[in-house]
Amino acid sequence: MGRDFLSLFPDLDIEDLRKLPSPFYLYSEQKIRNNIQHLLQTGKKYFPDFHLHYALKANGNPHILKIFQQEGVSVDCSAPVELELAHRIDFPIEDCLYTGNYESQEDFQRVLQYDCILNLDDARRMAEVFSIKIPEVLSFRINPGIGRGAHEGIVTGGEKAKFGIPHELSGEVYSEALERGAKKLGIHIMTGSNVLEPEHFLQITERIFDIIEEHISPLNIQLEFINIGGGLGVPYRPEEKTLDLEATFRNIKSVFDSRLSKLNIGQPKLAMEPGRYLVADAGCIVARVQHIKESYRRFLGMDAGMSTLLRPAMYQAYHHIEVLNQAKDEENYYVCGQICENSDVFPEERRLKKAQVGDLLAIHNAGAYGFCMASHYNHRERPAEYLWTQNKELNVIRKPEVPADMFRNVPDFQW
């Protein structure tokens, strides 16, 4: 799944890539569309009114977002500018979900200019929100007391998580919303990211139905939707298996079928908000070997460090690395970047094709949480982004930065 460069980018001439300044991000339009269509088709097989929100924070390049808009997918936004961006891309704003946390009053004022679905992370913010405007559709992010993720840093539920309203308070929260005049209500849960086991989604669906049965059903509220979040995983390591999407939705449907008719919440639709699943394996970083150093370890130094891709340093995340040459021999390397931090080394020693200075590398599964987390650390310019289109065209969708870009907003200084 996204681990062979030539399969991901068929007919793309690597010699053309060698002429481009590196590093850069490269995305496959066809793969993104395939991912969207597969998820939509599988979801609607079990839930005809299934609603899909793309988590825009995973990759917010406007050219990528246009693909989602064309495929009829709405978005999940986590900051006002993301919602404003969705509006500019012409997503139907009434279908867009806004899930922020710890917002300012100004944030709410910006968000409530739009009739989006507002998903509140803390019930105590209701007074601030309703003083501005009664949302067209109001949802609450409930912390179910459990969480799971591929790394502790991406677990978003449970007692240590900063997100969500404690599930024990659910009844009070929805009662208050009704008293304040809310007309349309939904419920949201998000426990963690990058899960590859279908059984997890069975468990979290059961959990949200437990919470609804205990706290919300007695209120006789007609819920518009049950949003079970994202978390659909992508295999980063070669030995990991692809998430069985069919089994995932079959498990979710079994819970709806066995429990929904016993509750007083109407006929809510199923909603989800994946980000990584839709774009991660559709993107690579193309980097260049800068130096090979024989020290206590053999280091392969490239021009894409933690300022280009933060996940390995931040989470010790694994990304498959491919040397784009014709070598038959292999060697062991510790792959690192140029940033002056000892954490700027990819986890684990890698067995790769024997590389030489100037060779290109493909770092896989970089379509999600890649460029959006890039920085200027060590005053490295952020890279370009390219899209390999369905028409076999290599389009620039973000120009590479130049040094002046880093100082553009500094008063009384010109590069």
Ligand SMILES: Cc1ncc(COP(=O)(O)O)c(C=O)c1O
Contents of the next structure:
Amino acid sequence: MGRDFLSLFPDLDIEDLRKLPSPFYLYSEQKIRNNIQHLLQTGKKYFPDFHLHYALKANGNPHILKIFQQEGVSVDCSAPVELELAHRIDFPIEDCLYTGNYESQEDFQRVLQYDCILNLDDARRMAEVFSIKIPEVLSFRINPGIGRGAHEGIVTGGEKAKFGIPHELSGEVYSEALERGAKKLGIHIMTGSNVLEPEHFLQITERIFDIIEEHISPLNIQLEFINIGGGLGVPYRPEEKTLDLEATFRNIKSVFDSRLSKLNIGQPKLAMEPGRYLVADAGCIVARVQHIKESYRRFLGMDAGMSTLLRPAMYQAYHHIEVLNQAKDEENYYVCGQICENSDVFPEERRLKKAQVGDLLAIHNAGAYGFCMASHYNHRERPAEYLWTQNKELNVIRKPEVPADMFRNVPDFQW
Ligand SMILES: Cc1ncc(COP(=O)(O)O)c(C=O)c1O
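Next block, the form predicted together with the named molecule, ref. the form predicted on its own:
Let us now look at the entire complex, which starts with that chain.
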């Protein structure tokens, strides 16, 4: 589950970690590979041609991406640099998906240099895209009118969402794509993130089939794929259960079985583009206790704050915290970082092993949406990233920053 540091990093000597400057991100290669294989095997059991795109926005360290490339997974990219990165890592570009939103013309120019699968967030961008070239495979992100996520900030479907094309317009959109000469078409939805209930995936698959039946099947279009997005959740809290992947795919399959043969859309593949599920529980932040303050509350101050991990301050997201010492006693703490914001406190009072200044802490489930959201706020250097390899080597995969890194692009100033 990734909440017990030593079971995630067996054989790793904590004394070796103590010698490193903190805070830093630490990932388990084995756990990432296990996550990928579990998802691929379960998906392929129900859908032999299941297509998995890893949403690399979750963690785009090139050394992590290499693991995905070796496991035969492709990627979902959300910005031109992500696609350029995928190309550099040698992912087969024709399998890579690009799902942006509110792009500039320059963004499209950069993306269309590659024959990737282009997933458009607004049909009104079609004219610009087709003036550059006819995409090899074109797909549309449809807003199905429903959304769900663990926090409001990660709900990406429904009437408040900035994403996607209103589902009522699907018929017009696909007709226009055909008129413009699109040859291969797919359909895509992404309704929200970190969902732990298999029923949700039943519901969204039903919903996309409703939309297809009403608007697309009458056009007699052969769809290459139906992409139901990412959103597979991981338990962040100890009391939460892992997502039942078997039940999830069984649900999705039941919809395909009951509905596909009645539609006029050929034999589309199932595609998904999870990020969090594949990397979140494979990573921790290792931080150091800096000071314990007895104020109106007891604060445990550490050197990882909202500039290291933004999610607690941004969404009040819960991350499990473990004190890596041998203490038998426990104490209650509010765990906070060193940033000058009162939101730089982890939500909820925690019952932790009694901690001393200098003790190491593990912040769990930090493998997704962790480093990629880190910042220089308060002029804190961004942390290093390490990979605990299958061969039990501790490899630095991003060096710790130094102050000069923060001012590299400032003209007429040298640190
Ligand atoms: C379009 C799209 N696809 C996939 C993902 C990955 O979501 P998750 O990490 O919840 O699987 C996101 C996340 O924001 C997204 O915006």
